[in-house]
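This document opens with one chain alone, in structure tokens, the form predicted on its own.
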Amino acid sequence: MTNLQTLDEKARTVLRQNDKGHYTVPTHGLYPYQWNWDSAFAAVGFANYDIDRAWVELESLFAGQWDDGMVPHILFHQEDPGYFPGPDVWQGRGPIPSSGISQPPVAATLARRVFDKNPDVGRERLSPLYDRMVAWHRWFMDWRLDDGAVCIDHPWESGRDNAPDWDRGMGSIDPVGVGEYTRRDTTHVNSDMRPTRYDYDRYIWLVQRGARLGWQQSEIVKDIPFRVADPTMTFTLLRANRDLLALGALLGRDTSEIAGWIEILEAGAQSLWNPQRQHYDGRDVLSGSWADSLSNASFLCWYAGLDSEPMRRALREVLANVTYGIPSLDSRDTRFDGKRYWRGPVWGMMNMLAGLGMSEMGLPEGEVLRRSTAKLISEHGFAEYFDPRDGAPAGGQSFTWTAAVWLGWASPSAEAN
């Protein structure tokens, strides 16, 4: 057996260890649900060698969807009181008991990828799926938009928990009356690689003020305490509203109010333009102050169809300061940390993104990111995320979305599929 062979038989070895049977959890242990964009990473590992597999994934995360149209980021299939919080602080009041927030929508463009691989199946796989998708995008444009960039009310819905971008609005936050709590993730991976308890304090905090409220939107948005316009949430939208109006089209759907909401988003993205720092970037809607943040996310721009020339320049001299892909956070800020979560390490999934982006849109800086991610991957394995420095694996191991990037992109036998 190859090389290659071997890494692709352990990322299968992977999946298969994290399947529930009908759904994944991203590692034992350290995530032991469904959390919302894993799951579809996950789908498009499974399409690479078990395309009905791949489909129960994604109709898995959709029985959670909540009657407003709202899909949470985790669902609690099992109790597992290794994880805190758990759907007792949670209180959600979806069909399976879930978190009250979302992630970011990258589920309709991860099915478009399952779609092609099999469109026969596909088929009648997606028209079911399709309505859901389309509710789900609704609720983002209802519920999350500021000046057309789609926001987050929690630091944990960007799926980027402790990015700087949120450092300001969670600093104008009083955890008062949090109360005592135990952490579990620190018991499963090293605590230098993790948020900190100021952090979670306000975590905490916002999740209680949420259960308090019922996780009713037109209440929420009162006297909001955190609201950020993240360029994950708005590329990721856009990007999925591109592919869910390509999706509709197959399926022979009427896509002018999905065509409408591509014209708000891409108005919308401008407002995240930094133009002293002529990058994207995080906007805090409260204080109207930039996050002053060069991030992963702020690449996602020609995942969403968006090209910029000081966005090129900004790629090239990111990816000439570290070895392995693009950095969570520039590794010339100040607060960079390359172990430290979401403030400095590289994510495969990531790098899949922007990468697809991209190569989509003619940048040769694309097939540097498949490359660099699979050296990564196959030097360093299926860790949840690394130091971009040296490749040092940090957070849990045997990760879900990494085996699943490495069989639907980075693997060079993805490029023969």
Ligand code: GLC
Second form
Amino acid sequence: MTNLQTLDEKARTVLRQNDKGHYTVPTHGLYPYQWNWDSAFAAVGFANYDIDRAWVELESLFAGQWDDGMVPHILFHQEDPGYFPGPDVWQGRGPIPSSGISQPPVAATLARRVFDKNPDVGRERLSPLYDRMVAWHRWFMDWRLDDGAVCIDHPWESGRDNAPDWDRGMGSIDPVGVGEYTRRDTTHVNSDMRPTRYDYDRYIWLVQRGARLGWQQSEIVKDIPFRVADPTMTFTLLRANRDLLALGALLGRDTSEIAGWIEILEAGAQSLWNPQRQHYDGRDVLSGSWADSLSNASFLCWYAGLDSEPMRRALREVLANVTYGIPSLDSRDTRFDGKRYWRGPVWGMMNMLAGLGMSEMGLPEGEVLRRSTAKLISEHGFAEYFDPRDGAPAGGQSFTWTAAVWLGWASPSAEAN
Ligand code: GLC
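Please show me the structure of the same protein in the form predicted in complex with the ligand, now that we have looked at it in the form predicted on its own.
Expanding to the full complex; the earlier chain stays at the top.
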């Protein structure tokens, strides 16, 4: 077996080890439940060798959908004392114990990749999921828009937990009454790779507020303490609507509502354009201030179908300053920290989304990114994330989405099948 075949096999082993039968954990220990966008990536990984299992992953995710359309960011299928905050803190009100917030909607886009692997199976499995996806996207459109951009109500909703984009909003929260709690994440990995205590108090305070309000969106938006218009959410939802529209057309559905959402989000994405810095940015809705953060989410613009010369220029500059793909924060930024989660490290799955978008829009950097991600994984393994300067693996190990990114995009064999 060549080295690359061995890596394909190792990636499948990671997925197998993290497979709980009908859902996949991101990694044992640190993340012992089903996470929303992690699962959508897992499905792409499975689709390479087990199409049925790929659809099962997506079906389990949508089985947790709430009656208002929201699809939670965590489904607590089975209790695990190794994770905090668990179901008792969240008090979700869906059919499966869950968190009360969502995560970037990549599922429709990645379901389309799964569909394309085997359209006959896809047609049958997609049909019931399609309506659930529409309802989920409608929930974002109903509850999360500001000036046409999609907002988050909790940093965890963005999937980029401690990105500098939320610093301003987090700073205006006084986490009074949060009480005593014991973090579990720092028992699994080194604390310098994790968010700080300051951040955690505010994360938990926001969860407690949502739980107290029964996660009723109409209550949550009143006097809201945290709301940021987020490039991750805006670009992934815009892209997901394009894919959902294509899938709806394949199924012979009326897609006019989705076409309307695409128009709103295309215009809304422009409200994330930071005119001073000339790039897409996080916008704190409550204070009206910019994050001044050139992040890997800024570079999801092509994935969303939006090209521009200033973003191409920004991309070239950012890539020139690191070795492995797009850092979660520009390495020239004074807030850059190459080991701390979403404040510097490079993430394989973000490289994949950004790279796919670039290749689709004819940017040669898409292929550059694919190759550098392949090099990163083949040299440093299936870690949760990596230092973008030297590739040092960080966070959890044997990570589902890194294995899935290898199988579904980065590996040379991904093209062949
Ligand atoms: C972290 C990441 C988030 C991911 C989760 C599980 O919270 O920030 O994006 O979904 O871990 O991997």
